[in-house]
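Only one chain is given next, in structure tokens, and it is the form predicted alone.
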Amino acid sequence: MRPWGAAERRALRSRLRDTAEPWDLVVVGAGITGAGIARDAAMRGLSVLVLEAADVAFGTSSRSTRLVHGGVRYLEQGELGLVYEALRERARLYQSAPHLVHATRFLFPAYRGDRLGPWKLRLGLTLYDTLNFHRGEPHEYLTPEAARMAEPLLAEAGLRGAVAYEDAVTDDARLTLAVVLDARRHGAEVLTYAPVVAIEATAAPARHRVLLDDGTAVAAHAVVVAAGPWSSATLLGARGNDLLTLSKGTHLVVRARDVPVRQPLVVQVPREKRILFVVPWGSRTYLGTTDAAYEGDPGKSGVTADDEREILELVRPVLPTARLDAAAIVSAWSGVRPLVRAEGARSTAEVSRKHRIVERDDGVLAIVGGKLTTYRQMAEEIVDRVVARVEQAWPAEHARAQPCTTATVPLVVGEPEPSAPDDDQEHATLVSELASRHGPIARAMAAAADAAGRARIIADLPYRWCEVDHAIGFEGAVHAIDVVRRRLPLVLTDAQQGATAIVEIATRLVDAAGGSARDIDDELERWRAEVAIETGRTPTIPR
């Protein structure tokens, strides 16, 4: 575990100010795509610096539907290549991140009046299995009676049948973080809360100069912009004009006892070519997503009463006995998808999820669009182009770049946790819970945790205090909101958005950085503001 806290951050800032030596590659953006690019390039032997305006996975990469999937609905759009690629990458993620990507049976019911009836679903899922080369469990058709046995919450009236098929669930923020951490393990450096204000062309030896908002200038042989919905003309010049269509997606979180689904459900939206998911999440269940055109700052796409009403009204007919009212909502999240603009699309749901690589006249590259599931393939494609360019700048005696190996190398090194002795059930539970988020390093985390560190932060949630200290010292958390939103999802799973713990978390973080009581107040205000923007809720710290 390579330390990544306040001291490392200060040292990197100092290095950037004092050293003029160019980096082989500067990546702008630490979402899943930028993280994948940094990891791939570092594993090939390039010197890599990642610059991020906010936190790791601040944008789209922590606000998705938390699925690693081939995209069943893209079959209807004729996107066979995209589905094939996504299914292949899903299989690779099963192997490289088994603690974060879990194969799950999804249930896709069809009701009278739905656009996709049973025979269309069976035909589509047969093609889905074929594109997956029949790896994993094949789909299964369920009669109405069998469907309701599999999921008793399903409405009986109008049910024509269902299909059960395999896809995967994940923790999008932690998957992104795992990729970033492995990039650092291979030598990449990552500086968050370092907005890039300009990218300039320069003369040799470096082709580019990247300017930060504090005046720091970083030289680079190659620059890749992976800024998601922030990929605009500010960084890309004319190439950034009219490049993207932004789509807002909203999700609601409720208690599992209110919506106790047994497996993820797919809900068809009447008269539209889109679907919603209802996904079990431990002691919670989440529902979503919306798919609406969005304009404005991608970091400020909040949840509105209309968003909540839309999701509840769409799911309620399918799950009529579940508690689906505004008072049942524990939390919510909203994010913006950066879709490559397409002419003729009648709605954002019809815009392709394919990616595109664009290039400025001076050679700055950018990658836009794509899916969480296919991030690794996207990274490989663009790093191939970067390597060809960077090797030209290396002296003749410099070793050539290594081939891409990201398809086979695990994200977290080590073996899964061993079974604990029967007489130490508490330790076994701790290791198991930590392993679901941290993988093999859970053993070391559990061994180092004292009694206070083993305690749960919130009584009905699995997160532990030792994870807070780990986030501060080893996972690059700069602000308290980074801990409670993207390292541990307390903002999304706790009805008070982490309010009962936020003062202690802020205090630990500020103490580790050498701050003051005023800094703690600033952390609390930042937490309130970000929670209010994203979730539509204004948290209050108990007295």
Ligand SMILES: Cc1cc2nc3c(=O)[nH]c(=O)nc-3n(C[C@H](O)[C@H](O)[C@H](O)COP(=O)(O)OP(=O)(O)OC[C@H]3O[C@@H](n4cnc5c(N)ncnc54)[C@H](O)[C@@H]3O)c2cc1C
Given for the second form:
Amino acid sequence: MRPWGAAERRALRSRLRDTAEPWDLVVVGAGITGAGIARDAAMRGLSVLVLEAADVAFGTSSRSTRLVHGGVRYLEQGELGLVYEALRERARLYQSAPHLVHATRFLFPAYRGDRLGPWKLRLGLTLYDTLNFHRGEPHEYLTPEAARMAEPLLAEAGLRGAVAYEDAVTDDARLTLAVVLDARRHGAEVLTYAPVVAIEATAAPARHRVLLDDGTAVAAHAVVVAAGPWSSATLLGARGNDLLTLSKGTHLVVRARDVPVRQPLVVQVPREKRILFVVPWGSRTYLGTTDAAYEGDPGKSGVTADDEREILELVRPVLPTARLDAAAIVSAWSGVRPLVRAEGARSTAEVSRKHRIVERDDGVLAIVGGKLTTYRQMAEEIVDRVVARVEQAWPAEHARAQPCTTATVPLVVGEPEPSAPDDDQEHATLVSELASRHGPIARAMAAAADAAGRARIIADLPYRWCEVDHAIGFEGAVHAIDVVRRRLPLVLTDAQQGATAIVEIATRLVDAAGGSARDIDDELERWRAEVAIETGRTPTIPR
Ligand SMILES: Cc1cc2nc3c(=O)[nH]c(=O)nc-3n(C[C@H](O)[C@H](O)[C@H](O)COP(=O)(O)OP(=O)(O)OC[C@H]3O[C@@H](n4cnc5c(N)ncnc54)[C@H](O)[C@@H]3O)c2cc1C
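Structure of the form predicted together with the ligand, please, following the form predicted alone?
Everything in the complex follows now, all chains and molecules, and the chain you saw is the first one.
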């Protein structure tokens, strides 16, 4: 594994300050889109630098519903092309990152008065199966009795039937991280906490100069802005005006024992063309999402009491015996969808999820919209354009760029080794829990960990202390919040948002970077502030 800690970060910063040689490609933003572009371009042989204002997956890519899916909902909007593309990419992700993308049976019930009755659902899912000729189980129709056998929590009154169909669940932040790590493995460099403040046109040899907030200037033959909901006029000039419609989506986390669904459920929203999901997540269940127009900083969309009320009220009629009150909420998150603006849409839910590539007059490219699921396809399209212009800047003797190989080369190399015959139960559990987040390196991580490293960070959650050290040394975590929010989802799954562990995590991180006690206080304050903004719950700094 290529180390990625404080020393590597310092070395890259000074390299950027000291060298004027242009990069083939500078990518602005390390969400799933920027990560996919960096990986693809690096695999084709380009020199690639990613500049990220905050942490990997800080934006929408750690705030989604965490599904790798074709999007049954888009069928109703006639978006067959989008669904086809997403199902094809889903099939590729099953192969490419099997430890992070899990095929699951979803249950989609129909109640009396619902917009989509059993026949419409069957028709829609038949189309879904037809568009998915890559892999997966076909859908199945369930009578009301069979639906309640499959999910005893479903309300009985008014139930007309259900369809069970396949889609996949993932960990969005770790999927993004996996793409970034593989981009680095192929030679890309990634600098986080490095906001780009301007992109200027320059004369040869480079075409662009990218300016960071500390005054560093980076030369590049090509620049792609992949700043998601931040893709505004600041980065794109006139092309950024009126480019996006922002839509906020909130999710709530409850304890699994309070909402013990057996599989992900789809809940229809009355009188609107939109659905919600109720998704089991280990010892937790999460519910969401809302879909409402949003203005403001996409990093501070937050969760309000109204968001909470809306979700609880929509889900309650379908799961009447579940505990769905405000006191049951353990945590929450919200994200902002960067939707390509469309005239005539009556609500944000009706705006297409298709992506779009735009170009500034000086040749800076940007890509917006799309889905977590379709990131690879989006990257391939834009890197094709990047390659064409970068090759023009190369001298004749320079080797040509390779063709795109991301459709077939897996994101993670190797399979997590199956448990060994002499593993005791405890070791087998450790390896399988680590494998669900780290894939093939799980067995090596387990073997290297001492008793303290193997211990759980919080008793009812599967995360281990050795993962904290791994995040600091090999996964580019700069701040304690990066560890407890995006390397491990403690902020979302723990009722205290990671408070019991945060001092130790901040101390390890600051020690590794050679910092002082004051830095630990800064880390705790940053964690407290970010958690308060994101979850709507202000944790107490433990002393
Ligand atoms: C509520 C919700 C639910 C969703 N559910 C799903 C789902 O289940 N499945 C699915 O496939 N898709 C889903 N999506 C869509 C998906 O999450 C997004 O399409 C995707 O994450 C967008 O990724 P991105 O990289 O384009 O943007 P982002 O992830 O927002 O990344 C942009 C990055 O750019 C950085 N940046 C911004 N400005 C600068 C700057 N000046 N300099 C440097 N860096 C900068 C930001 O810090 C950020 O990290 C959902 C979206 C939302 C909001």
